[in-house]
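Next up: a single chain in structure tokens, the form predicted on its own.
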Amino acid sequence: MAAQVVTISSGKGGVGKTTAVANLAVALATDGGRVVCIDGDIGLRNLDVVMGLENRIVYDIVDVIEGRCKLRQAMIRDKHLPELYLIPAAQTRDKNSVSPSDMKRICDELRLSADFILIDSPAGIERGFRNAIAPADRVLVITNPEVSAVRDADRVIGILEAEEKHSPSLVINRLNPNLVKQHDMLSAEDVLDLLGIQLIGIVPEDEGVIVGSNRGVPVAQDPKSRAGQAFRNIAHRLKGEEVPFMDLDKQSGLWDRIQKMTGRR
């Protein structure tokens, strides 16, 4: 079976998309799957840091592009999971050196040897973003539960359902119950009210993500890690499978009602 290209993608930067690409890419290859992760971020990558990877890079995608070496040579495999592989960006050269098409094409041709390719889209709607959306089968809108965040993530679906990228599916990153409680954050209800899109994950805020991050270690892999936990719940779901959200704050009816408003109870 082909695979299928999901796009991460944000409106805004720094709301935890790269981060979000590799534990996904780790939960969905754990789970016996064959994952390419492809870097869309052309001069700016962090996905090789984030997998812990920086330091086997020999090709690049602009390198397969411009056919200075083939595909499987810009593939870098995990170090743990065998079925787990990334294609990074180029760090000195800018996004105009790749465009839409090159994107279908790689794609493509990877369809028929992976089950999911992921790609990390950079943050805004520039040529970038466009490149990551191009192929994409289904995109991921993340956003963190603040209203400028939330704004932009309003935008960026706006151009998708403009390119005809049907149901884009949100996720809300580094929610905090408590200080939502507060009212010093946006709650996940507010967010979907804001957004009107299908709700795919709710990971809430936890520290072992940057620990993992800076370390090369994704949370996903973390069996008590809740962001973990919510990072293998989204997997699931990408899989076609019925997974209730997590309650994140058993004090309050919240999580009741988003699984009522997402048809999971």
The other form holds:
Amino acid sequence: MAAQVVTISSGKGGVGKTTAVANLAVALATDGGRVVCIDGDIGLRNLDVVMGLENRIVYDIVDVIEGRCKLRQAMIRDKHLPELYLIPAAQTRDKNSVSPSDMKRICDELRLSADFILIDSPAGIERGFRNAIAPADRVLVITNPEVSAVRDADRVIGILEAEEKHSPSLVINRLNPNLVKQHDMLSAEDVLDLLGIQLIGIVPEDEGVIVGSNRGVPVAQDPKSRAGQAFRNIAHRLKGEEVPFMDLDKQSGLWDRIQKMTGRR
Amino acid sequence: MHDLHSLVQIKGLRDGLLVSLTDAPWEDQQSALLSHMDEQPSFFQGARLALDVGTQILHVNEMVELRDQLSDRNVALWAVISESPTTEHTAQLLGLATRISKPHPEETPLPSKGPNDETALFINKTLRSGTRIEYPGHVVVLGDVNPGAEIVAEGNVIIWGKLRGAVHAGSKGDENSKVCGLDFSPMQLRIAEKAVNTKKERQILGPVVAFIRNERVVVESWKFS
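Switching forms now, from the form predicted on its own to the form predicted in complex with the partner chain, please provide the structure.
Every component of the complex follows; first up is the chain already shown.
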């Protein structure tokens, strides 16, 4: 058993890297996979909050690197899923406390005992980003259907190509089909046309995601959530399964149906 | 075994250290540089390093490895200066500077090696945001030029793909330079000293050529004749 190391990156901040890591981790672990998440955002950690594990942190990744604890001691087990672990970032240090070779070493140590290692990359293209992509077997670039986010994603893809990493896959997050229809938002096709990499998932805009993040309960645990379903689909695709893309127009909310009936778009 | 100090030369610059390499094998020079650093860690701590590799051709993985090795030692690699366009290009792709701001000794005007030189840079991939290509001749791209990417060429620029970034053709003032693209919506287009705000131009479908006519940049549909 050798784990796949997947780094989630975006360039721009606030597009949903941390949310995606938490949800993919939950989806993969719900299917029985053994998953370790690593928060790569040293100094600005928040994966622990989104996963609802903040009050359990004793040791963090910098403690492991600087030899103050064993790797196992820094792995926090999830409350609900026994096969899901988090290695938190240090809040009081900065990105230079970790080097790309440290990340590789930690991942190599974890590889034998896990199925998936998910790394949450910090925003930007500096040291923290370099650390996060160094051990990756695969990189997911996440973007929103907005010009600025797509521009940054393009830059990140360019860097990954220059580093001769395996070609990254694209996640389009927070797509609002109604805004796309009104031509007020880039469509998935527009984004793909520009970035020209393989698409691994489209996550529709969903208020439940924010609520879930604040409560520390990722939506991938909610069988009724559309965004949760989208994350579960991405998890299946990560495992190499063929899953058809969701029809985002179908099953829209009650308000949309009322709008359609009254002739408004 | 080469003498360490003959392999690696280190000079202080206004904005960092400049390390000049010779043509000795890359592995030897790299290890010479790193051991040099390990001997005097306090001197190098937190330094910004520019690397002049001369005529050596460095591949991406070599450059990445060196950068990681340096960052392990808390030294930032910020520029790679090279005489080889391949190495320069690699450095640009990694987001490193390829020029350093020192009074350029090359102020002596080069014998006007313009587009007449018939040299072209061929780029067989999509240029993504953050990439800047500067070339003293023509540039041919087999791929797209995305928003945020820039091409500055002294000659013509031919893009066999979608042009959405910024292009400056005839950058040294050649008004006969042209810019061609299959799908034309550049963020910025300049030929010699003339610029057009392409957002105002109506979108022309299909292959397009831009050139200077009567002191203005015109953008026309490509006519097969």
